[in-house]
Amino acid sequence: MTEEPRIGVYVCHCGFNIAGTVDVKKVAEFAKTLPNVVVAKDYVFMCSEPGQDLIKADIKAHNLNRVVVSACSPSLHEITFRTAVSEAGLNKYLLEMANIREHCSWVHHDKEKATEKAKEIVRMAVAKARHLEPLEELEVKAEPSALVLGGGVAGMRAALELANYGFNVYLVEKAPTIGGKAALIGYIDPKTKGPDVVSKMFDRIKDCPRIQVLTNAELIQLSGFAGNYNAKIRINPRYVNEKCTLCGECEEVCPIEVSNEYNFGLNKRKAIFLPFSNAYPPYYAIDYRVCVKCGECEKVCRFGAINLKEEPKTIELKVGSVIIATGYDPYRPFKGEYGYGLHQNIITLFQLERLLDPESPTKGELIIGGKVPKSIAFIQCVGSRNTTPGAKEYCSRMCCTTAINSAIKIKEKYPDTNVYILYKDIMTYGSDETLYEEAGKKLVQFIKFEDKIPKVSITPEGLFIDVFEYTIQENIRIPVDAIVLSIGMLPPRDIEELIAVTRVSCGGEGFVREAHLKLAPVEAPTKGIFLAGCITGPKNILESIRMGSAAAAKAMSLLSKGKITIEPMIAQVNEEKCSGCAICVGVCPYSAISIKKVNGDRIAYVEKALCMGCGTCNAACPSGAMQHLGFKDIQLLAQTRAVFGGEMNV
């Protein structure tokens, strides 16, 4: 662009958000004095329709070829203003935002100084705008299919939503069955169990031809870009096929026994096993990690359903988007933490939930240590909120509701059993608050502790809990028959492998990080990858299902047009300057850069669809050959000179 810049500057009041701290009229008057500024105005809400119309009219009336909007964060309204300038006939990348709200009015109280700072921010934006260039977006074809990683409630819901709208879905689950932990425990409300919801989802998935379920499977490689991902899936042998009639004769002859993870260690299972009664796919599986291939199961099977010679296989899929819904792992207390592992009557909340299920080893009876306890105590925040050395900082959100729900059910079935809940804070948010009141009516006793956590003593006379009761400010000792540790949620054990393969980001708490907690809660920073359920942090079953729907909706909006628009603010190579050193290749986190040979010379090459515009290569390039469109060196240098009061006419 060689024509002389003609810049319009628009200063937003944002109600009193900006105008309460910044003298916006003085800022607009100051902007008029800056080089190449043709017009500068202020308005109460620049993002409103009248505000946008003001900008559009000025673009035409003053023949503007650059626009600076001085308002809030670009993450909030940059798209709004880009659309406005585009509708007025201007390339939308000839817009620059000056953030005088989050960067100025919200963090200062002195109006005079805040106004001076706002002027400098606008001065910097104008300096950069003078060097802006028109950019063109790219379009690539999108595959009408999706890969969903994780077969829990969030993943199943996402798969069903996508399939209902006509997209093919590959639902990949590491375990031999889909359903996740909701298939075993948990409640959506006091009367609706997680397993009931999961069972209904199974029925819909069975009848849906667009969903292909791959169990015992995992993603081992992901390449490509939004709309065109290539996924390599490894499927480990199940050794049992669809001929299985669930007769159970194979299980009887199997000599191998291991802890049953589907009952959270409450009993044992065989190496050949059915995870739970209504598992899907509805046939047995052999745990290849513990099976010794003795062949007894194969010999006894009358239906030819077992093949111990089955080998792992790898398949390749082409999909337009990826939804990650691989869930969480329960916190596992270390031996001795509140006496865990030292006494059979000290169990976790997950084990209690399983005990109360009709399909548990006790058929739903509360039998701990061989008998029904006459008194039982829940200790909250085990593994959460820094209560013990191994605990995490965050609240796991679902523990209080689940514990109180279980306490109510115990009191309903065993009214003579004394139930205590030892808590730091009760977090039954939303409509679950009524559970707290109901528990009180059923005489569940709540005991509050603060920083000094309860102490569990295992004596010949039984179990005792010593705690300083904060409300009455006294030390008390509670004799109990059983203790339930309300454990929290952890990121899944294999999250590092998942991050390495999918190139998503890890948040501070160890879960996968969203693109933006409020504005893009189901999107990963990598375009075309979406997040659902507990992979971004603790959630209850209902929240996970809702997040599955939200992730599916985002994926549909991406795939429904059959093509994907790629932002042009990406890396660009100046081939005349590039020395082919390949530093940019090594630092690129998205594998978007490679080296190609042009007339015998090594030159960096950027795959535009893969580049996420992070700028890492730009910063690392020693020759300045790698430039970031929209943030070129000349643009940033002009901005930097402006902040130090340097000459803008460069």
Partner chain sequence: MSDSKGEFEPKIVVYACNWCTYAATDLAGTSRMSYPPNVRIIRVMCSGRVDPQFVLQAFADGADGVIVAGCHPPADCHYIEGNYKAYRRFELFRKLLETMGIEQERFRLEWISAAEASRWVQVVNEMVAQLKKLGPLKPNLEVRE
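Shown: the form predicted alone; wanted: the form predicted in complex with its partner chain:
The text that comes after this line covers the one chain and nothing more.
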């Protein structure tokens, strides 16, 4: 420290809020006796303009280089007084607040005791202030662009918001088409389905030059920090280009047949295929994982749209922020779970939704096992709410509404078919509750089970469900022609790779965790990375869309100034003291610390833009080399000793 501290202490009355309980004059008088205090004053409202002017004038008149404001909580007026001192030419981090309102006058009634306590709080603040240092904010340039991972509704919405604002967006999707699960299934309201919303979004994306859609693509490496991320993207070959006219001749000659994941395995597709009729980009794709490159399709294509020599390529992008919207996977029932996999008439809700789609193999007719079922039963909470040993604890949010909506559709089209819904609880929250009522009117039969889950029997006479009906407290047996398992949501299969590349973290259920549910929703713990859609847990389509908008808004507010300010209250290494033990590297939650070689010595290095300023490295450092600026060891020890009147020498 070059300069001897010259401290001014300003005790606020806050009207009667402080002065009613604390003898502020006595506190100010006491402050004058503290080491390095040059001036101490009390005033009725320190945060008022005259109050601030008083401080500013004193800084100049007394050549102050530290200021202690003894008033309310720093959460209320720290910024106010930081601004005031900086207007007087002092570095704003040379201010310390002594909280004698929330921590003293408002919670104590004995005037004498409260005054004594206030004095000690001021003594603690002065002790810390003696060790404060000027700190400088850093600014880094921010790229006005974003990488959006996942082309489902959440990702598409985020991309559109960002592009509308003028950002360049790279929309990266693993599959050969964007659209996600909502392009295939899903209920939004009685007149709108998931696919309707998705095709409207496709239209917008087509017309938006700022959005670059990269399909068959995945993020393989992410480095850098908020405002300046470097993303490495691998693009797997599609083998079909934009000359494709969707004539479909290639599909006919292709000898490879695999299960069609776009119909959830209801039928087969070829190695060259169109995922669905309005897929985007609107041309065929060859599944590079199964194609044997026989060349038949290339021969038959009259437009030269197929090139089997295409190679995978890796591109590098520079982006300011990353939005993760990679969605979910449907729950996979194990073989025999409610008879799944043992009988062709036992299907999942996702398969039923595809079956009822006009594009389905049955052209939208409810044909299961060759005929329209006379009775069909939905079993809810498959894979959710602890129904089976493999099931998750949570509710998957979309299955009740989707199942009930399908049940209504079935009843409308096939009034003679008996429809049962076996449920634990009906979770048609919000306006979807009207669906539940309507289903009752349409004579969909609701059967409640509690902890005893229904048992499915496959017999030569057909399918039977045995269930203990909770309301009437009786065992009943229902003969059915078909069973629909309302499966829930799982974290996506490749979430481990995502975590490894993006350094996000997972909560207990395996979904990606937000930095803080209440204080930092939609944000990943790493600055500049945002989350949208089902990657953080089950959501319905509308909720995912909203979260996409929210993530985009947060990315925009971060990048809109073209630069990002880095808080200076972060970790700093004293290179002389650092032994390169790397304990700090292990405790840093943000991977902000690494070990670098400086003149042959191992030294900890803090990437300033990644450090969030928690200080846990400081607490872990065995040699005191790592210091949390603004909360350095010496500052906090001085504050501690001052409780008892002790001092730390400057």
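Residue numbers count along the first chain shown, from 1. Rigid core here is just the name for the largest C-alpha set that superposes within 1.5 Å across the two forms. As the structure is a prediction and not an experimental result, all values here were calculated from the model.
S.K.: Given a superposition on the rigid core, I'd like a yes or no on whether Thr83 shifts its C-alpha by 2 Å or more between the two forms.
M.R.: The answer is yes; the displacement is at least 2 Å.
S.K.: If we fit on the core, is the Cα of Thr245 displaced 2 Å or more between the two forms?
M.R.: Superposed on the core, Thr245 moves its C-alpha less than 2 Å between the two forms.
S.K.: Does Arg354 show a Cα shift reaching 2 Å between the two forms after rigid-core superposition?
M.R.: Result for Arg354: no, shift under 2 Å.
S.K.: Quote the shift of the Cα of Asn65 between the two forms to one decimal place in Å, the two forms being superposed on the rigid core.
M.R.: Shift of Asn65 at C-alpha, rigid core superposed: 9.6 Å.
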